[in-house]
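Next up: a single chain in structure tokens, the form predicted alone.
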Amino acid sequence: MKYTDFISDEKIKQIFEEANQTLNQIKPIELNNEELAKRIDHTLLKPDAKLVDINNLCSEAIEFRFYSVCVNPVYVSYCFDILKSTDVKVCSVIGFPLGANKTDIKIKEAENAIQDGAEELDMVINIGKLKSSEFEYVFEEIKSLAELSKKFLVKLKVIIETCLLTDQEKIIASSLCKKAGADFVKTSTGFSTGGANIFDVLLMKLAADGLEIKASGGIKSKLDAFRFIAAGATRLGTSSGVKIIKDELANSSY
């Protein structure tokens, strides 16, 4: 299977040119704090996170009314018990952070997370397979997770780890996500060599053609958040959610 089975070279060129033309036209979209909080996955994925930190994460999510908490699989059921009577959802990660698990392991992780109460799953693609042009493998893996997610009415976000991809690979990966039935394309794990940037979000939005976009990795201010939303991000993954909501924008920011 070739990448041209999913997207043509002409379309890739068109997306790249349109993203370049749009980049300098991005103007921050200002939202009120309630609207902004509903775009945020309040995230704690550090390996040394303690139970008290997870408790604080959930308390902050309730207080600021974030869309979800995003935690490692071991904490899903714990967070679900705390949050089940609130509007805050539980999100967990699959194949995190490298994406190098076999597909059946990722499926089992997803099944366990759903059973524990996760309503959204953020899965890392097999980056090495994509870069080796094994597009059928990547497509079938995403499709398997997408079908499982839909069966249980769970949303699937697919992390393509943009910092490790060429621009062409970002476009191909996003188009694979679209055709495989994912709900979101997500920029980054936050654990690799870089995080989200505006140009990548533009490429992903154009290539994924109707899927939602989650920007994550290095989003630390309200102005950052507004810029990514203006570029097309419908969700933001950040461990700085409280800081972002409390952030006061200076007039000079615009």
Contents of the next structure:
There are 2 protein chains.
Amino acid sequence: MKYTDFISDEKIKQIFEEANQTLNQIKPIELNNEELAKRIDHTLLKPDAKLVDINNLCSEAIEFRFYSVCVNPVYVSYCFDILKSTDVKVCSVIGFPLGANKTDIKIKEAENAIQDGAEELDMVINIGKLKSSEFEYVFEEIKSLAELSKKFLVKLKVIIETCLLTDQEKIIASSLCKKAGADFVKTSTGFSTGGANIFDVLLMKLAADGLEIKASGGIKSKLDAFRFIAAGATRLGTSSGVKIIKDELANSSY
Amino acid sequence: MKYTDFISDEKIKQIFEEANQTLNQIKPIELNNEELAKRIDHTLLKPDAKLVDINNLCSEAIEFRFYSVCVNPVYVSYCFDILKSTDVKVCSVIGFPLGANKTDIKIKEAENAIQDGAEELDMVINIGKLKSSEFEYVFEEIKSLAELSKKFLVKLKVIIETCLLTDQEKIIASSLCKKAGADFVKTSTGFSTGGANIFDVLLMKLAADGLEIKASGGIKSKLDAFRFIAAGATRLGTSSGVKIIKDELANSSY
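Okay, that's the form predicted alone, but what's the structure of the form predicted together with another copy of the chain?
Every chain and every other molecule in the complex is listed next, the one we just looked at coming first.
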């Protein structure tokens, strides 16, 4: 499979030009706190997160009415038990954060997470395979996860780790996500060399052709949030949700 | 299970004091290049590693006669095919780098890696559970992996991610590794806030009571290597193996 099997060089060039033209026209879209909270996956993925931190995360998610809590696999069932009688969903991560484990492990992780109560799955693509032009591999892996997700009525977000990709690779990856049946394309893990930026969200939005976009990594203020939403992000992943809602500047890198 | 079920407060204090006394007496142990190379796991775990990078890694490992190549799960069988007629082993990582996925996933990853040709497994403990004093969980997880490893005659290295632990937690974790039947205790993933240091290796060596020690993260020069070996490390994980052997200073953080 060549990338030109699913996106033409002309289309890539067009997306790049359109994103460039749009970039300076982005005006923050202001939402009220309730609307904004509904766009936020309240996130705690640090490996040293303790049970008390997970409890706090869930309490905050209930208080501020975030869309979901996003946690590592080992905490999914625990969060589900706390949140099952509320509107807050549980989101978990798959192949996280390197994406370099095997497809059957990603599938098993997804099955476990669904069984434990997750309604959204944020999986990391195989970045090395994408960069080695092994598009069939990347496509088949996303497709397997997308089919599983559809079967169990959960949403699949695909993390392409924009900071490690060229602009062309970002467009190709987003287009692959669309073709493979994902629900969202997501910018970043928060564990690599950089997070979300507005230009990447524009590229992804144009290339993913109707999929939702989740911006994550480095979103720390209400103004950040409003700018990403204006660029087309329908969901934000951040560990600074409470500070964002309260309109304080946060310090975390995620 | 309390930590005092497997290590006394007095023993912890004694280890801490002995490590402090030894720290200033460490004199680098100089090995020749052949001996040094046999202590090195030649490592490439970056998520954007391409096939060409993996090929180079294997070629270098053959040329310089490193003990192993250490790669992400998706590349184990590929490396095994290249290296099976040489002395260079394949090492892979389990639950890497966060350690926050479920035990059954770690077991399945280990089974896959062994089937694909890995002879050494570097697993990450559940750091959050350790820090939440859920020692039974951490112990049982390591024990499951240790039993699997013994059954298939592979070596289990347990990464405790020292940079996220207190000194007491480092001692407790190393002691747990011994009790659970691991072969090695390893300092770091190279993907967190810090790498190996001499004092940690001393603590681990004393607490792990006979297990081997792998120092990893930030080992960049021959002098670094000789100092860690003097402190008790029997294996070094580094992406700078070639530069270390050639005695050039490397730039990588792993």
